[in-house]
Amino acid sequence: MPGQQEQHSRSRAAQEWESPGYESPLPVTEQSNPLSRDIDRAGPGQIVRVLQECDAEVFQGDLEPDSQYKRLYSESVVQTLKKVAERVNAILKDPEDCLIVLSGCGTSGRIAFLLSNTFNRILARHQQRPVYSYIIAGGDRALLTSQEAPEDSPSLGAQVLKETCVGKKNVLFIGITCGLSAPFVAGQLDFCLNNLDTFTPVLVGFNPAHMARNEPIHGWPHTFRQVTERMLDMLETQRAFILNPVVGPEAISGSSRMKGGTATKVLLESLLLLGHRAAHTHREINHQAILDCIRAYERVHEITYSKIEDLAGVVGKAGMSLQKQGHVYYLGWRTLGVMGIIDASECVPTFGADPWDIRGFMSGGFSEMNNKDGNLSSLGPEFSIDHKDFMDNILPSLGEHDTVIFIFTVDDDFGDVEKLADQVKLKTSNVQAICHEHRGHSFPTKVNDIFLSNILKINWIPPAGDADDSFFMRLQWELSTKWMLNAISTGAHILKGKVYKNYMIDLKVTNSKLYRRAIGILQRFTGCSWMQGERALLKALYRVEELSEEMATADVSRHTRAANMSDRVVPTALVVLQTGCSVSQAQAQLSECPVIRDAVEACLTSVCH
């Protein structure tokens, strides 16, 4: 468990954003966590250390007994998840035009996809049909590119639930949304409050329901906290569920793909967990076995971060890669290759990276993933997902200042590893590997001679019990694997200077959530108003020195199209606003350079000077 220390320093971090005025009316969600305020600054060791801390924020209890949010362990979200598993266990029962629909926009939809596949493997070998189904705004193609725009619309999300839920008489709804904030989910659960008879509505996300977003949302009646609020009143009944345990703030302001993603898959998988095992083995859904699943995964924190300098090592070898304008692959077996790709996806959106800066690649590619939409590949190279594409079009052009990272478990095949190993070291030296074994299964002597130095390598034990709970370990090792992924693209990308003290400065502003958030982060690091910041955007944005009549005036859905064609468009507002720069003075300095915090310090001290 981590030390006394490290436990004061989380308290003392927690209590700062837990306090009243700590950035109100900021959501927990969008707030800067202190822990990471100078992260930016930090080499790989020290980044990997923040994130540690930041993650075990996860599973921290209430500081103080009237503290004015729940945790993931707080009573009321424990008797949250027993009610919710209690429903799963009776569908189970009873599956006969029953389903269960996971649902989510980017990330959160991601979790959905994969839990959703992972519970009807084990109903089939239960010899049971599927009972579950994902949603994810974009369709199949937003599990591995970013697919923003669909995020907005309330409609589309109703009416891709209802198609989804055809000639079902009872639907088990869980609608994702880590903000509290998606339109996409919001049109989902507003649905099933209307049609209550069939579907019992769950939402799951990580601020108080005070927090969810109140801001109109185009073409829709309601706001997402009207929506919320509707289902505040059903609790008591029982007729809908919230589970919205507070987290605390991300590491990298606002990246829900970390400390969000990581507490829907803990929620969610033991929730589910729990259900499967009273339905196939009449295992009590009681208090204490909801405590044991969540307690296994807080081990999986502190085994996975046992590895700190091991992790490091990874983190700086791929922060040198992209620094050196190559590439960081990663090439996983099974859910670790799902795991690997979901990771890669997620590093356009979040920080206005190159698609190919890292990419994910997975033994099977596609007839492996199971995914609703089958083969995506012909929709261009970024849907090349196979280690046969990687084979046939990464690996002529591999040179030494790209990171390959091999992704698997004892359980994968081993012999097809070394064969891949064997012919990517013919291309580089800079080869490393992330693999897990159990207690009576570990693997040849020989994996060191493959990977030298560069492995690291985690020893589990597994669990005692029946079929279900082997798959408990792999759930296990998808969440710790989350973990080092998750620090290595982070960390990889702050060595690049790609994050500005703790906020993803350099985002891409497609959608409202990210337009409204680059407007705040404007707000925050220069102090202008609403107008003024929302002004340099679209200067930004339009590359322009004056903005028309018509971009002023223009609806944000057009302003949201208009950034897919822009690049850098937040750094170089935040060198306008603060600097007063013309927006191709700030450009060029950012050129010159391309990391945000030092070219922001030497437009201060030089270019307006």
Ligand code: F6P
Given for the second form:
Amino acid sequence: MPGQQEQHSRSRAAQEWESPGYESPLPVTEQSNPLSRDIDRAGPGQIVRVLQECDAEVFQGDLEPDSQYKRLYSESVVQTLKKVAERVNAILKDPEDCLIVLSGCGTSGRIAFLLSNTFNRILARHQQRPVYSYIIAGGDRALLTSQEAPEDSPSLGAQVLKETCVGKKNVLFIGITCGLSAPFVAGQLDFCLNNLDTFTPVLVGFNPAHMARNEPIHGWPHTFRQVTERMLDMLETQRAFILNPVVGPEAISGSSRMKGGTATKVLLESLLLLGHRAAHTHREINHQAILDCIRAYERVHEITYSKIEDLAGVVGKAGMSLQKQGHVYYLGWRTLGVMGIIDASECVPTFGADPWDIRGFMSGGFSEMNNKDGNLSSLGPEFSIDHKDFMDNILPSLGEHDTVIFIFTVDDDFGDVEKLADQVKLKTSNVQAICHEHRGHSFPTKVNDIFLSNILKINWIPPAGDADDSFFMRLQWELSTKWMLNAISTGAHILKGKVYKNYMIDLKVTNSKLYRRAIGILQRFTGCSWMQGERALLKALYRVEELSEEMATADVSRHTRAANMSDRVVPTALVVLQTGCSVSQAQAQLSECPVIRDAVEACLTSVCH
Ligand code: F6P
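Could you please show the structure of the form predicted together with 6-O-phosphono-beta-D-fructofuranose, as a counterpart to the form predicted on its own just displayed?
Let's see the whole complex now, leading with the same chain.
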């Protein structure tokens, strides 16, 4: 338990980023969180505690009455949730020629996929046809692997939206971009704004509107901020909506898969659930109902993190696996399997991880996944996601250095879990379980025999109500699992030394947002100018000592394409800037120091020459 003084200094730290001018001109979603400044030096228990505090900020009320930021519980946010939920209700009551489209890039698109499937399933229960559709930049392959480049294309976004909505007369479009930044989503919102007789656009993100990205978008006449401003003008007439509470900087700077993904899930599930309840059981969509829904998710945070010791144990094991060049495998059932696959896929762009370091598999594979394009396994080994694939391809070489995490609920086939666990235990003793049960439905006692002490079990109180409310239980399990898996994969990479202070120092610069973020990191740690940072980044990226005229003047999109081929670009640029050495010397220095954090730290404190 933290002492009083520690708690006091933490709440001061929490307020720090709310003060005017904090890390200006960065938007909140790109800032570094004062709570996690030393996370790179923390052990598993402290890592989880810091994540708990950062995640708690999602639910924080207004700290000051005149705070410059809206929060999740702010009156205006609740009002907007209510209005959008009413639109959902209206569509569900008269769904002919209607569509609700959820769209985003990276994690935002993956959450769009998850929600669209969940709410179509709820409709199926009521014998209603699907009304939801999802779009993810880069298509279905982006559900499982990192596809960052399509995020930069507004015209592609608009085109996919147009194709998705052919023949529809009334479309509620929900564009998710945590940073109010993705050109792909900007193109879609612009398309909606130009076709308001059919489309009602809703923008979801976690920066105030004046922090929406304002740099020019290649080959497009508007910036994201200009699109946002057009939407602001339409709020009054309810022809467009913006849902943008601030949830604070991410624990790992810019890693919007964490709080951004969580807040997206909480906001959208709350409004969709209320829309469904109104349509199917005539319950009123009011202020109180919205607050109750958000509070239920806040309670999920408390319950999940009440398991801090157990969770820290799993983080420690996963970290050890990565340190020893082993792997972490998630074996999940149903949507918790999807949560595992999503979490694993995010580690590649976030930490510069190898796609094989952390991998997710789910029972039933693509037939259970229910994605638009069906079975993608022919696209390559990283698209093999069935437990069967794990058994065929991974199990034979599984060893003690690997961590295998089973993720299931009391509603899943326990015999299936047991059978798989027995096989895995023949290969490694490092078998962990994350599982959810609820009052009146407990696991058989042999679950303890199978997983021994390595079991992180949460017993939930199911929401009282009808069958739709049992879906709410599953949504809460998903969120709880998301928090745990984010903690495991983030913690494991921190323990492996992939994070410096609270920055993902080895990120891949595969789109314009990541390119700018990388230069910002170089500026922050070396004090260089933007131009110096950019030149060093490009030299590291093309692995050259001098930039050719063509390289120096090419468009960012060429650089971000090239970035797919290069490793350790940002750390190399950092060493070059800090020590004045050549690119090849920097690469040699880094290769002698396999732990990126230590190499960077040594360079910045000039211990290593
Ligand atoms: O560009 C990569 C990325 O940062 C992903 O990690 C993230 O999920 C995605 O962009 C979407 O970001 P946003 O929701 O801010 O558009």
